[in-house]
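The chain below stands alone, shown as structure tokens; this is the form predicted on its own.
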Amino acid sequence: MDFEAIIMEGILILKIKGELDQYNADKYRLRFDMKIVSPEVQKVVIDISELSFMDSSGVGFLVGRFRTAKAFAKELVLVCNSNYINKLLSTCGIEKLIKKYTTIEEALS
């Protein structure tokens, strides 16, 4: 898993490239709570498009940063426009709990 941060007017854009199972959720999860936790940051989206796999640890690592951004009175929000991906999320009944978009443009509006 590669991932890249950016923050721009107080939004932080979480990229997230690759695979996200248990060893990368594991490796990445305070790298991104602490980046999330920012006070220059009050919405937070993250990108899983590029995703090439996600198990059920991916999941869970998508549902703790929720809790953490919502901890902090922040937004978070995921785009997603992979079917395989997707269908996963609406699986586990993650569209209930998280807003996803199909485009950074529309998560960002």
The other form holds:
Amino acid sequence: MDFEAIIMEGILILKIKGELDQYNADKYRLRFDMKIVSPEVQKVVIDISELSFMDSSGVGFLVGRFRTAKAFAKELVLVCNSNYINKLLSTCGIEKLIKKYTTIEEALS
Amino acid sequence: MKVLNYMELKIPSKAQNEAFARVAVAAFVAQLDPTLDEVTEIKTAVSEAVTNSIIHAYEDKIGEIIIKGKIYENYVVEIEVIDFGKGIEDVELARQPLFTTKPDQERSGMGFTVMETFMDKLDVTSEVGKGTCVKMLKAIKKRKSEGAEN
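Moving from the form predicted on its own, what structure would you give for the form predicted together with the partner chain?
Once more the chain from above appears, this time first in line as the rest of the complex follows.
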């Protein structure tokens, strides 16, 4: 797994690529949280469109980052257009908790 | 059902082996010419079962995980993930969506639900102090006439 972080007018965009499983979740948890809690960030967009693999540990990771953002009164949304990951997210009921968009443009508007 | 092919893997319960286990199973299943969705679903189910063995069965120690794959006639795949860890006290409870014994560690409690959703059948047998066996079956849609029979 790899990620890119861009901050644009107070919006942090985290684009994750590769495989998000328990091993990578443990590895990246703190690095994501440190970016999310940064004072210049008001809103967080996590783009998981280019993930090639994710399991329920990855879902736990996303929910964890959502909780971090919420604890600091920041909004966190997801961008995802992969059918497989959408099926996983809906199986885990994450859509009731975190807003999801199909494109970055929609998430930013 | 007649077994057409089989494999067995033994790995230590290290987190970096999750990716290896699911890729190995995907390579084994590839001989049935599954769709990308079918492969991804099997990989996800394997990842869930192996993660459970690492996180729950062995917790802070390293133990052995055995992964068995079988291909039956009619394009049915069986995957077993076996550990010799602490076992599950109440399997029915553990299989409930959102149930987790480790809420502080960002566990979603959805592992068994994901296995059930992505595979056709899921059997979990466990004995406290002895270990757990997760057996999953999935029927691959037949896409070509030859292949599994050869």
